[in-house]
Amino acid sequence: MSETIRLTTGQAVVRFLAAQFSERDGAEQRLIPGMWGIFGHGNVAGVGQALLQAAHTGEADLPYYLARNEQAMVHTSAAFAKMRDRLATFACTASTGPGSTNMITGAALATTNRLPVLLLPSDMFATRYPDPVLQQLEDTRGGDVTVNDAFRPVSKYFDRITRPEQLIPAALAAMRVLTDPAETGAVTLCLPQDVQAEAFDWPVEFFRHRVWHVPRPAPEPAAVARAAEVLRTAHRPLVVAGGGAVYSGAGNELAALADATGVPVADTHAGKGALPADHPCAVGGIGSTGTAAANALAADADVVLGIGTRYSDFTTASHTVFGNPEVTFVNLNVARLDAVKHSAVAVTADAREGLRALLAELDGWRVDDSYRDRAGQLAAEWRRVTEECYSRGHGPLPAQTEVIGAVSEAAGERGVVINAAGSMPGDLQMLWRARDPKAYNVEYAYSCMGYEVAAGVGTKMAAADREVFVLVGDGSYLMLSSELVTMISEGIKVVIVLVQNHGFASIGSLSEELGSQRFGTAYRYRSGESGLLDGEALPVDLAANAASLGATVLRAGSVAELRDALAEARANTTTTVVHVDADLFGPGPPGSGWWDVPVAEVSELTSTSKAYENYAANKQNQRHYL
């Protein structure tokens, strides 16, 4: 018989996770360098006891980190994984019931963004002796249903461990999915609270040092040949670089392709920085909130080479940005789901390996000088627009674009900007000039309000040598600012730029555009006269709130004061919140893309009826790419 060791399931989880490593290109690192958690009934005496014991005895090296909100700790883990190119992430443990279901939004964000996170929600009693226990859902359809079943649709792998020995195959399957570049996302292992504390004789081999190789699937030569054949016929080609180009570390190969062929390169939120913004072929973000340069080229493109993009509706401007009736797609993607989108000539492979093969196959081919010159002129004109947006001289309150300009200046060559929701992602995609693939972390697959502050924790933990700037609006800050306390307790230095405009700028603008008159989008008292929330602004002082949580707070009332405050914040060694008031109605960058948000087809409101006319006109440009 093989050697065994008697441990509880919780203790086995901790030992196993501490022994897992990932490896790619010969570089090995901890796959799970620690565990985030909030303890309650369900995990305090199971996984919690195991973490305590490991810390005291040294039997397993798995540091514990205390979060203040369960959703936030999943965001922190996702941001860490993003910064580490999906080669490392955290585990997250939560108590039974609401503690665990609080993680569902974080799981959805991770899976939508294809980012690995390991979730260990506590579950009800496997024995069912004390049913129904506190916080248990009683489902009349079946006794084995718990609230944790809500994780199933937002997880790439889901299992419930009802006996200790089930952990062995489940844990190995979890690591397989976490390290699969095509299938990664949230992995959920539900741990009933009695099973966590139950002892079992575990095979020692289960806890050995285990290295999970993260593959780089090579492209099929015939697929590369087909793709190159199509690209060689192109007169107006365009590259769309997505997150896969970043996670595979394909920046050098992308630059080599652009240098050799002269093809202009646009990017998505996840792909920004894959080609540095100052590269002669870089034309900026594409789609609904893309630059005029990228969208003009997309409108005429006859061949589109998508690299590691999933073609969200914002990337395609809801299927309107690629306007050439004869446009053909060539997609290079590690996931076949994305490789075949838009009836593309598909190359299913790692982005770096696929680009190397394509570059060799395209040897000697180059776009016409006139097309390259046009792309360069369009990009130069957009750089001029960007500078105007950064220095509008808007007043008395600064425009949001001026705030972004000041943060861009403060960030310098290696600063990292974080954002997720509101109007700032659109402004950032159009205006931010990322110098490298890790300078830009705007979560826009799930666009989750509340991501920003938590992501600042994970990003700084993954890249301690870089300055991290969290751009967050008042709406998102109010939803989830709790991890400010975590930053301070862990000694993590982040600069948080808190933009106060007393409302939802993005949805307010969209509401106005769609004829809904900014209804319900401002932070106001309820008016006794109208009965609506359109009274005076609420006397909310978010700077005082941040100070009460222990952050150093600087207030800025103008762009000049903001620049000074950002310089001081950079020099500080502790988390600093820079509070700046901005104009809710300040001008944004000029848009050139459309987004399909349906408008009421019939209405008693003139504003809505006019908006529907515009909507119906834009729908005429929408089509499937077949």
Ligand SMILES: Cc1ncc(C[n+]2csc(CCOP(=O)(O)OP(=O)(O)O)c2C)c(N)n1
Second form
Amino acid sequence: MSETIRLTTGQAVVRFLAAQFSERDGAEQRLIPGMWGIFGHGNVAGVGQALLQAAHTGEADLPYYLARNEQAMVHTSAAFAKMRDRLATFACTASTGPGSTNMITGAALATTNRLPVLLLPSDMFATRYPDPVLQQLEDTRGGDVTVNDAFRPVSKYFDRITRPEQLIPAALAAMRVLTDPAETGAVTLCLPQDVQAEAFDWPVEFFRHRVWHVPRPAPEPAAVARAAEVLRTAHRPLVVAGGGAVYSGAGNELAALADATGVPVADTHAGKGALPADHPCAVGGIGSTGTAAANALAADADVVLGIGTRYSDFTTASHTVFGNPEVTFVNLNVARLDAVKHSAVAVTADAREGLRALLAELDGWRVDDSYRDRAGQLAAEWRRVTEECYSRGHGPLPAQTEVIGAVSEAAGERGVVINAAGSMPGDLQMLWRARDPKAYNVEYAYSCMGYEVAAGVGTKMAAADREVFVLVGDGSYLMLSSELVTMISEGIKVVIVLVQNHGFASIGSLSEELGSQRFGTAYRYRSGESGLLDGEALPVDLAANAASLGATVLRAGSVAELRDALAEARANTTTTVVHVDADLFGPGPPGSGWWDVPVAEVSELTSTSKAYENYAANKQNQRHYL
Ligand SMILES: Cc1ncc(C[n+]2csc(CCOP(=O)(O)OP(=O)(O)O)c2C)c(N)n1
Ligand SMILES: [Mg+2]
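The form predicted together with the ligand is what I want next, because the block you gave corresponds to the form predicted alone; please supply it.
Below is the entire complex, every chain and molecule, led by the chain shown above.
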């Protein structure tokens, strides 16, 4: 008989997680360096007791962090994982019922973005003795259904630990999925509250130091040969660099490919900075909110080399950005799901390994000088447009692009920018110059309002030596700004730039474009006359709100004031909110991409009928890549 140790399931979870490490390229780090949580019945005396005991006895090193909202703590963990190239993340414990289901949006965000997070929702009694307990949803269809089943479709691994010993295979499976670059996402282990407190004799080997080697799958030589053969025929190739290029740490290889071949490189949100913006081959963001440079090259490209991209609709401009009828795709991706998209010649492999193999196979191949020069000119022209957007002198309120210009200046060489939803992701995709692969943490897969402030916490924890700039719209701030308090209590310093435009600049302009006249997109009083939400401005003061939560707050009414405030915020040692007013109506950067959002086919409104004509015309350009 092997040696055993008697612990509760909660204590075993804590001890196990503290012993897990990830390794890639010889560098080992804690896979789960801590646990976020909010206690309630379900986890307070189970996992909660275990964390307390660990802190007291030192038997396991798993710091506990108290979040203010369960959704937010999952965002914090996802942002941390993103910053750590998916080699580390946090665990999140929540109480039964609402505490747990609050994490579902966070789980969906993590899985959509292919970011690892470990969720430990508490669950109903395994014995079912006292049912129905507070916060239990009774299901007439089956006794084993709980609200936590709603995690299943948003989790890459889901399990419910109804007996202590089930934790052993479940915990090992959870670590496998978290550290699998092709499979990773939210991993959910539901912990019934009685099981958390139940004792069991665990084999001590379960708690040994365990290293999860994060694989770099090598490409099949035949696939590399097929890919190189297609690329060698290309006259107007274009690289689309996605998140996979960043997470794999393929920056040097991507630069080597660009240097050796002169191929222009466009990027997605997740891929921004994989090739630094100042590289001669960088042409910026592609797609619906892409630069004119990247989109013009995409329109003609005969071969597209997608590296680590999922080809979301924003990347493909809803299947319209690649306009060449003969366009062929070559995809390098660790996930076969993405590698085969658009009927591509697929290389299923780690981005760095795949690029190395491709580089060798492409020896001697270069794009024509004329094509390289054209790409260079387009990129230079876009740099000029960017400068214009950064310094428009718009008034009386600043344009958001000027706010972004000032933040970009303040961010300097090492600043990290965070954003997720609203009109800013599009502006950033067009205008932000990411100087390195970790400079840009914009979550634009789930584009979840409320990510920003919470992500500031995780990003700063992952990269304490970098200044973190959270750009957040008033709508997003109103939805989820609670982690400001967490920043204060944990002494986590970030600069939050709160862009106040009293509503949805993004959906407002989209609504207008689609013939819906900005209906319901401004934060205003309901008007007695119209009966609509188009009355007077509201007496909302989000700067006062942030100050009330303990942040240092600076107000800026102009770009000049914003610059000064950002300099002061940088110099501060505690979280500082810079509140800046901006024009709800733009102007934004010049767009060149379409986004498919269906318009009413029949309507009583002229604005809608006009928009429908436009929609139907754009629809003509949409195609499958077969
Ligand atoms: C959780 C969530 N709900 C709804 C949306 C849809 N949505 C996208 S942007 C937006 C408005 C964002 O407003 P704000 O944060 O003020 O940014 P702005 O558009 O003004 O730049 C909404 C409602 C979303 N992305 N996420
Ligand atoms: Mg707004």
